[in-house]
Structure formats: structure tokens, C-alpha cells
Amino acid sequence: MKKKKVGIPYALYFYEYYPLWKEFLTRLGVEVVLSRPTNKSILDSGIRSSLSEICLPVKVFYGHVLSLVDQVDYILIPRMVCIEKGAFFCPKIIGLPDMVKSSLSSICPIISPVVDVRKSYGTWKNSLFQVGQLLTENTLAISRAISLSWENFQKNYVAHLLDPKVLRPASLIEGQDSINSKRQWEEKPINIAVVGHDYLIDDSYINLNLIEKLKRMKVNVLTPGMVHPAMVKKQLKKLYKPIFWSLSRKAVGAALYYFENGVEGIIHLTSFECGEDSMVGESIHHQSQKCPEVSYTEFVFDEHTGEAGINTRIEAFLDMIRRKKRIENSLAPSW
């Protein structure tokens, strides 16, 4: 019998949950088709098919959906509502299945299980089971696939976080308090934390290849994924008011951590038309004013794909940090 094909758009929350969905579907004998990395064609089709008022990442998501239409039997678009107490996804992500169905009427069937841990029907186990029932009548196979895929997802995720190389980069452990020569600052890479949503940090087309550009400029790039979730929660307790968006909690908690732990600069990535980012950005910017020793800037991305502007801003930001290091080095006592 021919395998059923389920398409997964490689955008938005799939950067975090794709391994779970892929293993679960594969264990049910389903062929998983992942959309290709974002490119000009995907971006252009997403812009044409979506409302102009929505944010760039959602427009990109539309493009990924369209790129899968002729290749699969179903497209998986979960309704992500709540995955932790006291926090939610943004309204556009919650309503994503409805938005896609209303705008793209000619696409193949959409599978949209509800993930809302506040409700009994919205637990991860029940959401996965809903999907499994659409693909097979073997409930025993569904239960086994849920158990194994969830166990592996948790185990691999935690193992990644507990890796000391991930949690505590060597450049931060060593610190910056031992200057053996006046030229040492030039030899060490600059520690820059890039904070924001995973779908901005990991999508090199949207961020105009920012991460690779920084690495080529001898920058040690740190991201929210390198900060343990327990540390993120600890940092968030310092805020005057809680953050109610799950995806932003990770970015803000990581930014607060990096402000206190030896980075020379922080770059906050945001997308144009994102209401959540506009408010979260103010919170991070406010914190940056309490840590003047850490340089801070914000990069806002939209549909424009010209790289000249972002290159100039990166160079200016790194020049500012190097100038500051040069001044600090000249003022350091020579023993």
C-alpha cells in the first residue's frame, strides 16, 4: 500500500518541534516531507498569498505551505495555544490553521490538532493521538509511537541542554580578567549574543545570513538555545511583570542572562509588523540601559532582501565594540 505523505512547513514553531512530529509520523509508517529552506520563491509566494498586515514570519510560513501543496496528501499545521502555565502563543500563531484555510482554499487537507495543556484534550499526548487516528486505525501503534517519540524528544532535548559546551561556552568560562598583553583583545573572538525567536535566528534567508556573517568576522555567536530553561525561568523572575508569550520568554530570559555573563554585545532580532516583538524589544532595551558595558542593538527584518544595509550595521556594531575594548585595554594597568 502506498505510504501517506504529510508535509511539514519548515517555519515558525517547527524549528523547535519538528523532531517530535517527524519521529512520531515516521513510526506510523508515514512519509514526512519537509519543505525546503526559505528562498526567494517561497518568500514571494507567501507575500502574494497573505494579508499585507501580518508579520514577515507568517508570510514566509504561507510560502512554505504553498511549496508543499503538490507533494503531499496532508499538511500538518497544529493550533499551538498554550504549552506552559501562564503563557500563550501569539494570536496569529493560534489562528494559523484558520488563516491558511481561508486564504489558501485550493490546498490539500490540513491536519490541525490543538495543543493547549490547560485542557484535557489539548495535552501533547492527546494532540498526537488525534493526528495518529487520521492516519491509521491501529491505536496500539499510535500509543507506542507517542510513547517512544515523546521519550526521545525529551531525552535528546535535555541532553543537548546539559552539554557543558552548549551551556557554558569556554570563552565565557575563562572570563576577561587576565590580560597578558596589550594585544590580547585582538586575538580573542568577540562574544555576541543573538536573541530572538528561533525562526528568525535559524532562518538564514530571513536574517540575511547574519549568523555566518558574524562568524566570518571572528565573532563567537551565542543564542537563547545555549541557555538552560531553568536559568531562563530564574532570569524572568527579575522582571516587574511576567511575560505572557511562550516564544518571547525564552528570548528575554536569555537576554537577561547574557547581560550578566560576559558578552560584549547583544543583537535582538525582530520582524516588522510583530506586535509581540515591539513590546518585548522595549523590555530588553530597558535592561540594556542598566548594563552600559554591554553594547546593544536591534535588527528589524522585513520583505526586503538587500544585504548592504545589514552588512553596514554589523560592521558598525563590531567597530563600536572593538573601539570600546581598545579604550579599556589602554586604560588597564601594565604590570
The other form holds:
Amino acid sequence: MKKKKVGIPYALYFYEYYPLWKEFLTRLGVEVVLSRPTNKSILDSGIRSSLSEICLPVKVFYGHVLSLVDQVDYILIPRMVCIEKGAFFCPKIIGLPDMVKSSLSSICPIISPVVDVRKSYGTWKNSLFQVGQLLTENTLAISRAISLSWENFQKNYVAHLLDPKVLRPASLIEGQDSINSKRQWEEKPINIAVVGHDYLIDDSYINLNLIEKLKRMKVNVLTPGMVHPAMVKKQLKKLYKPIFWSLSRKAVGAALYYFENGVEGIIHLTSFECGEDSMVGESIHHQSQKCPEVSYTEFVFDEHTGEAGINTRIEAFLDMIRRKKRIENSLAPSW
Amino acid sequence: MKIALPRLGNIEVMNETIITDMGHELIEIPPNTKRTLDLGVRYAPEYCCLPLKIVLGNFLEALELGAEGLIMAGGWGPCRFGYYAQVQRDILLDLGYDFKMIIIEIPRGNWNMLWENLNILRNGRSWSYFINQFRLGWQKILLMEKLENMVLSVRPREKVRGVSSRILKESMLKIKKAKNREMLKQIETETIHKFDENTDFQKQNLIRIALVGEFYVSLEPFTNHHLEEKLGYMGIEVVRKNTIEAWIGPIMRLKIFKDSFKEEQEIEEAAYPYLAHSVGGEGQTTVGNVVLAHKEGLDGAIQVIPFTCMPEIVAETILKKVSEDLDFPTLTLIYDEQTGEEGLNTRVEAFVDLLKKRRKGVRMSV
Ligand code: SF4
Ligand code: SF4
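Give me the form predicted in complex with its partner chain now, not the form predicted alone.
Okay, now the whole complex, with that chain kicking things off.
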């Protein structure tokens, strides 16, 4: 029998959950087709098929879906509602399967399990199970696939956090105090935290290769993915009102963490027209006023953001940090 | 304490009952104007939604007048409204104002804050008096809303242009001063009588448009550029789909709200084939209401939304499909601080023309 093909659009929440779904589906003998990294034709088709006032990440998602339709039997678009107590996904993500269905008329069947851990039908297990049942009748195989892929997903998640490569930036930060000669200061890379939603930080096409650009300029880039979830949780306690969006929790918690942990600058990546960013950006901005020693800026992305503009902004930001460092250095006692 | 309540349509009718009568000094926030908007825009985050900006403008004007307590509703997502109070509080504190934000929301775990805030409002009066006044305030809002809904069908039929708005305004002032239910009843009868006197009942079969969309913009005339009046004067009967009753109802969950609860279910079911899950705000309600409006034989629907509104963008996307499937015209109006009167008028007029033509087409084919 021919293998069934399920397409996964590599955008939005799949930056986080792709490994889970991929392993689960593969274990069920399904062929998983992942869309290619965002490129011009994906972006263009996404823009063409969606309303102009939608945020860029959703447009990009549309593009990824369209790039898959001719190649697969099904497209997986889970309805992510709630994965932890007291927090939701953004309304556009909750309504994503319906939006895609409404806008794209010629589309293969969509598989959209509901993930809402408050409801018994919406636990991860049940959602995976429902999807499994669409693809095979062997319930035993489904159950086994669920437990194995869930276990691995968890393990990899933690392993990723314990990865020495990931921890390195922090140790660099600690080492910083012992260095105080002027020359070394100048040469030492700058530590900059880039915070925001994963699908902006990790999609180099949308963010115009920002991360690589920073690295090439000798910047040590830190991201929310490098902050332990427990730390994020602890930081969030400081807020007057808890944040009720799961994806933004990570971004804000990480930003607050980095403000305290010796980075020289924080860049908040936001999407123009993103509802979450407009609000949590305000929280981060407030924190930045309490920490004047950390430079802070916000880069707003939409489909019109140009390469040149971003380059200028990066340079200006780095200049500001270097100037600050030089001043601090010249004020430091010299002997 | 000197207390102010932000503006939303005619919600001010309950100000005296729940603020002055508790022994507080009421700070009447001036009507929404360009200045309110400008103030809000100046200090609010650039990309946040329009209602936050205008309400912030309200608060700034209230603080200028000496307000010490600001009443605000809260919430818990998934749309942005739940953060309004928090963000506004931060901004105002940063500007150096000294005040208390009295946030009324169903607490998550910690009931102390709600308790404390209710006690501030109660101001040492007995609970029974407090609850009674709240109920009365609520009755006032319900009556006001009822009259506002009636005006929508009176206005396109009024004998003298503008008379129904004037009657409504007069009644609003009376309701504000009313001390008990009997007085409210009397005002109601009087007003309805006046409406009847001024209605030209010959005018039948007017074009009817459902007004759906985001709660604040749809109910705040300054914010939606007096859309209801505009349509009324064009001879259109507007059917309002959002109500304060349905919005606050679930928060209070009192007996009188049973009915609105039933309606909610009906709306949800209507939306289900297109949007199978609530997306916060009025997203799903908007979709459901458009489907229902079609069923009820209305001519079309206008969706009003603030720029960047999350749930309504979901709804807007889906309405395209609903409109196609049902062959039911819809128009989406997006509001922000730059929305100009002329552009808006042109779009509304074009839409009304379309509906008129469709009517003729239907008649001819019959
Ligand atoms: S969180 Fe923001 S960027 Fe992401 S889908 Fe929602 S509005 Fe768009
Ligand atoms: S419903 Fe729309 S306008 Fe209202 S708070 Fe939510 S996002 Fe903002």
C-alpha cells in the first residue's frame, strides 16, 4: 500500500512542536513532508492569499500550506488553544485551521486536532490519538507511538537546554568580570539577547538573516530557547499581572532574565500587527527603563521591511552599545 | 474618593447610582473628542488597539479633573483586553499620577484584589445597599440599551430629522437621575410614546443591516464615527448585534441573564461550520451573527473592527467565505486614529447602494 503523506507547514508553532509530530507520524508509517524553509515564493503566495491586515507570521504560514498542497494527502494544522493552566495561544492561532480553510478553496483535507489541556478531549495524548485514528486502525500502534514520541520530545527538549553549546553564552557572561583591560574589552564579543516568538527568531528569511548578521559582527547571540523554563517562570512572577499567552510568556520571561544577567543589549523582535507583541512589548520596555545599563531596542517586521533598514538599525544599536562600554571603561579606575 | 468610569456609549447612566450614591465624588469624564483620542495616542503603545488608546485618553482627562480612583474591567485572554488595565496603569504611573486602579474582574486564584476593590467602591455602605444600587445601575443600562435599540428602527422613519436622537438624549438624562425602578418604568413608557409619535409608520420594508464586530467600536459612537446615525439618516434600519447585556451578563451570572445565555449558544452553533472554536473577544460571535443575520432575512452586515484587532481579523478572514457561500454582502470597516470621515462615508454609501440594487434585482425577478 502506498504510504500516506502528511504535510507539515514549517511555520508558527511548528518551530517548537515539529519534532513531536514528525516522530509520532513517522512511527505510524506515515510519510511526513516538511515544507521548505521560507523563501520568496512561499512568502509571496502567503501574502497573496491572505488579508493584508494579518500579521506576517500568519501570512508566512499560509505560504507554507500552499507550498504543500500538491504534494500531500493531508495537511496538519493543530488548533492550539491551551497547553498550560492560565495561558492561551493567540486568537489567530486558535482560529488558524478555520482561517486557512476559509481562505484557500482548493486544499487537501486538513487534520486539525484540538490541543486544549483543560478539556479531556484536548490533552496531548488524546489529540495525538485522534490524529492517529485517522491514519491507522491499529490502536495499539497509536498508543505506543504516542508514548515513545512524547518521551523523546521531552527528553530532547531538556537535552537541548543542557547542551554545552547552549550554556556557553552564560559562562561567557560570568567570565566577563575578570577582564578589565581596555584592549580586551574592545575585542570581547558583545552579548545580545534577541527575544520574541520563535517563528521570528528562527526564520532567517523573515528576519532578514538577523541572527547571522549579528554573529558576523562578533555578537554573541542569546535567545529565549536558552533560558531554562524554570527561570522563565520565576521571572514572570515579577509582573503585576501574569501573562496569559503561552508563546509570549517565554519571550518576556527570557527578556526579564537577560536584563538581570549581564547582556549588553536586548533586541525585541516583533511583527507589525501582532496583538501580543504590542502589549508585552510594553512590559519589556518598562523593564528596560529600570535597567539603563542594558541597551534595548525593538525591531518591527512586516513584508515591507527592507534589508538596508535592518542593517542600519543593527549598526546603530551596536554603536550605541560600544559607546556605552567605552564610557564605562574610561570611568573605571585604571591602574 | 473621587472616582471616574471610562466612557462607552451611554454607560454613564449608572455613574451616579454606583458612585455618587456610595458617598464618592463622581468625576464625570468629558465626552469622547478628538482631544481624548490625541491624548491616548500620545501615551499608548503605538501598535495597541484603538479602544485602549481612547480609554487611556479618558483616564488622562479624568486625572486632570482630579480623579483618584479609576474603574476598569479586566479579563484573562486570549485577546488583549485583559491587559488593558495593567498597561494603562503602568503608563499613568510612569507619567507621575497618583491614583488607584479599581479593576473589576473574576479573579484567578486570588480573590483578595476583587474583595478589596469592591470594598473601596462600597465605601462603608451596607452590602445590601451596595448590591441594590448595583442592580439599579444595571437596570438603567438595560433600559438605555433597549431604547437605543428602538431608536435604530425609529431613526430611518422619523418625521423630523434628528428628533429621535434628541428624545433619546433627554431620556438618557432622566434615567441618569432616576432613583428607583418605578421611575425607570415611567421613563420607558414616556419615551416609547414619544418615539411612536415621531415615527412615520408608513415606511415599510426598509433595508436592514446587521452591525457586528468588536464590542467597543461597535457600541462607541465617537469611535465608529456615528455609524448608526449615519446609516439611520440614509434610511437604513440597523440591527445591533452586540449588547452590553450579553457582555457583562456572564460576569455577573445572575438569574436575569438566562436568556442571553441561550442566545449565545445559538450564535455559537451558527458559527460552528465556519469557526468551530471561540477565539476570544467577539470573533466567533461576529461570524455566528452574520450567519444568523442572513437567516433572519437582513440585507447585509457591517463588521466594525479596530486596526490589528486579533479576534476580529480571524472573523474577517472567515466572513469572506461566509459571504460567498451564503451570497450575503458584508462590509468590514477598520478603525484607527487615522480613519477619515470621507473615506468611511464613501465606503458605507457604496455598500448601501449595493444593497439597494440587490433589492431591486430581487423584486424584478419575482
Ligand atoms: S502571536 Fe502575534 S505574530 Fe503570532 S500569530 Fe498571533 S498576532 Fe500573529
Ligand atoms: S477585541 Fe480586539 S480591540 Fe478589543 S481588546 Fe481584543 S484585540 Fe483589542
